[in-house]
Amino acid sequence: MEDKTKKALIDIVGEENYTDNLIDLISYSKDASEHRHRPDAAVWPATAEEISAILKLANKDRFPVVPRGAGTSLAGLAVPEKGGVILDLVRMNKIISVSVTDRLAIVQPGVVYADLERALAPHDFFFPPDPASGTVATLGGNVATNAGGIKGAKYGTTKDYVLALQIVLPDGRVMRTGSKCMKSSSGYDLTKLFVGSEGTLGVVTEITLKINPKPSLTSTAMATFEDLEDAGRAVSEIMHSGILPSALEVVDQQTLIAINQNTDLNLPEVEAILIAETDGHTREETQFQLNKVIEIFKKNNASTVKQAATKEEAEALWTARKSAYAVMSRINNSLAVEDLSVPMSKVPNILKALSDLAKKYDLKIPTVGHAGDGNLHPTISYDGTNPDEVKRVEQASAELFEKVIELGGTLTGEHGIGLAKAPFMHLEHDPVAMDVMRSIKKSFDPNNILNPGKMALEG
């Protein structure tokens, strides 16, 4: 990067919000995922008009540009693959305005989840997709993904919330979609384009988002499986039996082994655990959603079940689910954390597809997930230095998403593409989607500024 684009930088956001210190820039080389290249610099602006300054900038002097939340991702999404600069966007993290008569809330993107939460909890409301990063990842973030989290399965995800943006264009024009009312079908639907567009369309720089009424009760149950796949079908049923529960979980054999090898928690090492939890606003409601759910278990062979009967039995309960990342983290040096979706009744058919997977490889791929959308999330840890380990690992993913695309499912269901699956987007979408995908890319961005190296946008 030339002398004078750095000055022009530091012209746009001030020299305490530009770093190109080496120790900043290899923080900025990687987020969650396992991909790294380093950017040329890195900004932290406080406005639209600054943003639209850089991007104008961008397009003049033709460097890539990055927009970054908290680097949560795991599709390599914040990696800066060409260069260029970071722009950081943690700083705009204000909490515009609650309107809980218009059930809605503004925020800048580097609000974190958490945040909003608490500012939503004396209104008694919540904003429902609920990433398992949500206590350090931002709302913009979530935007450009699309996140989800345990919630999904009854309260969808970001795409469901998301009523109006405010988005600088490539080009540096602001622009903004949508509007605060809870329907419209005026024009095409730029908000949703954005939703879901890792940042490569637009940087968005406000956010209106609905609000749900929060269920003031909930109910929680958890069941053990011999068999993988009774614990597939279960999850299966329970989800057309007409009970919509808030959160579905599934943890496997491989998963919970690692655990009781990290930890003192000895959970018992059966093929799968899933995990149920009803809500609403009496006891009798969600107690009633809740029996129905143990009910398919019994049916569909649970060894154990057992209920919660306090908050704190219920934490318990969730304490083997929401541990497991963390500990798959610490067995190896390297961590591939997949984000596969398939139709509801293929999770069986998936979860054995994984243990075939696991024996054929020679690798151990725990598996938590999202049991209740179909999302599931196989992790494997391995050696990234072990050329062998990598190449099994490369071959297993690869077969991996095939067998997901001909199940009918998705290659992601809230990380993103990013760098992780552009290699494989082919395998999902045929070459006419594909080609209109460009061309969109290429009418909102045609010097490919923005976040350049996602999602096979340049094939």
Second form
Protein chains: 2
Amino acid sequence: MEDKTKKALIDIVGEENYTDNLIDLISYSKDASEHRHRPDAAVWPATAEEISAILKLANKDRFPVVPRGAGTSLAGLAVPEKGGVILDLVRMNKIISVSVTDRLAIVQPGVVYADLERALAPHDFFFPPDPASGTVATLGGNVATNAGGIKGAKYGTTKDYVLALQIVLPDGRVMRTGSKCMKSSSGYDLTKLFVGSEGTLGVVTEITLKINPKPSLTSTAMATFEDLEDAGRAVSEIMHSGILPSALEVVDQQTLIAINQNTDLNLPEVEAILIAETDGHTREETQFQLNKVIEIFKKNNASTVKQAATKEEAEALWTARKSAYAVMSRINNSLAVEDLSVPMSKVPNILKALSDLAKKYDLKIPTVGHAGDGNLHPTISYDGTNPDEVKRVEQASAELFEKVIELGGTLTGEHGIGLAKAPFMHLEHDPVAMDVMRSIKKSFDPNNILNPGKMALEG
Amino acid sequence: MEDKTKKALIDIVGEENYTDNLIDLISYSKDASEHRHRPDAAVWPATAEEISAILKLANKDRFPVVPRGAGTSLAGLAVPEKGGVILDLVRMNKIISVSVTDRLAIVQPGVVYADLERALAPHDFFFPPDPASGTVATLGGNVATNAGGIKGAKYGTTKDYVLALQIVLPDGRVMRTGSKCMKSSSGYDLTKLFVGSEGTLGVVTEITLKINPKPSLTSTAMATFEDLEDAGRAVSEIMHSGILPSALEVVDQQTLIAINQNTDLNLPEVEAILIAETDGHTREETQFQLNKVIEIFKKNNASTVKQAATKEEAEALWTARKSAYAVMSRINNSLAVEDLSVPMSKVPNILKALSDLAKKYDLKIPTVGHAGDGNLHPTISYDGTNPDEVKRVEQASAELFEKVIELGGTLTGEHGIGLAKAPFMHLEHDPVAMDVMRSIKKSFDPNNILNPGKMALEG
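Mind pulling up the form predicted in complex with a further copy of the same chain next to the form predicted alone we just looked at?
Time for the whole complex; same chain goes first.
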């Protein structure tokens, strides 16, 4: 970082909101993925005006700017691959307003998901796309990745809830998109173009979200399957049955074994567990839906089916699913969390492919995920200091992505492309689509200032 | 149309799929709006390849191309304002596949909404965004306008259901966007950029839609209000109450009077009627929700509240709402159907503004609409041969749009901008957003071939 650039940044944000201390730069060199690159500096701006000035400076002095929330990206979205300045949005953490009548929450990008949930709870409203990292992840990150969560099948993803944005464009201009209305067909949908754009097209400084009334009741059941294919068939039949569970999650045998080896939960080491939740306003409704699910579980040879009688029992049924990530991340020094999605009918095929790849590359690939929308998270704990093992993980991942695309799937259901999937973008998107994405990037950000190196946009 | 261009078009689509007969051109000079302009020719292509060849020709010979479905646009989207060639997609009317397990329907753009509904009905699935013109309107039009319908408040609009597209770009290249998965965060969301783009960025040749299981039961109630403000308050309270009706519609006094003058329905001429529908899988659930609605109707001084006991009674309660458009369109020779949307808390304000404008400009402005999502359709029948009346309608509309924007609303909830709202785009979108939209148009379509003159994209 040149002295004059450093001075200019300090002039914009103030000395106390600028750092180039080594310890800070090391912290900012990583997110929750295995990618690493050190930035030259980091700033904590507080307003769209400050961000505008920073981006104008970046275009003048030509340095990369990487917006960052809580750094929970599993795909390297927040890693400053080309150095430059980290724009940490932690100070922009105000919930600007909540209007239940208008079904709107207006927030700054640094608001933590869980803080919004707490603000909405007294009104019995909620913001459905709940990332697993929601206790720390920020809503700016939700927008940048089009985050999903376990309620996706019934309630959709972040995209379905972002109505309007304030954005600082790469050239420093400030723009408002969208409207505060539930419905609008006015002009190109610039809002949705920015959702999932991973901080490459602009910096989001204000987010207007649609919020939902929260169904007051849920019913929960868990089933164990000795045979993975039975579990796959059960998922398909549930999707056929006319109901939409509010959650339908799968935990596979490798995950159960890993949890048992590292906790005293003593889970049944069956080929798969399915956990289903239904929601509604009356007990008759949640039970009617859950009865359909349970019937399908039984018809497909579930070895055990348990329905929770109380809230505490429901929590207990979720234990296997909810402890998976924490256990996997402690098993070894490195972790690859994949995020593939396939059409629902292809869930059995991809589970079979994962088991084949695990054998072929002598790896364990425990898998959990959102069976109800075909979004799975194969998770590989490995020794990142062992070059042979690293290579096998990379080969297995590359082969997995090819298989996913062959099955009509997508590289990422909810984590984004970032650095992790950038080399595979061409598998999913045809050359014309890649060219269009690159043209859009170039027209917004001709000097490639914002979050460069992500999403294979440099072609 | 020059002879060589005509010959080239015939070479592409065949003689039987080309016309420049005056009677055809007059038909193609209009849609369901009051806008008129005659094209030079019309073609009926059957494949993406033919459309690609036509667009390449259009760029070479520089003529406008206007994609068209059933021509039900109320905002002039399908009117060839600058002449050129109408691309009538009526032959591309195949439902390519329906996969219930994958929750997908893949269709060509010329498929009529009602035909898709019929194909989904045996599976007990549906495609929620149901335009009032659904018995004739095509799904390509749904995509072009981001169509809504009466289920928007609970189920969202077309945008929330379009997962993937095949598109012929203005330069003739064919591109696939999106994926067949329920969730994807892979690259920029080009799909959503095209939804609502009114045929100005490319021609959609294949649409992949998410479909929903259809709740098996509904409950319906209608309430009459002597005071419009009571009705407005009832709507607000319903949105607060924790439930989401599957429909919540308003019909105002002017509409009731117009219907009574032109039918023998003999409706109560109160200030407003509200009709609410709730849905679910059990009678307990639909009734629990409807009870909340009825309670709120009563608390807000509804003069009568009727709940339908049978399907036939439910149909009867919908009569006033469903006959409004047909009646209004027969009262006089010209019809302006507005399509404003406001934040829900502003519904009473906009109803008041409409009543003031009607007085000020000596007009009748009957209004119906989707109270549950703030999307209203003031509908003015007028004598288009009376210059003074035309002027008053134009002045009232212009003032209405200003008021809508002042209240935080949008020019169009579900009909699109087209020609009708193009002069008002700058009221809603700031200069930076307008500039960004124009840059996107220019980068996709530098010669301004596709549907020119719409959406104020020419600056």
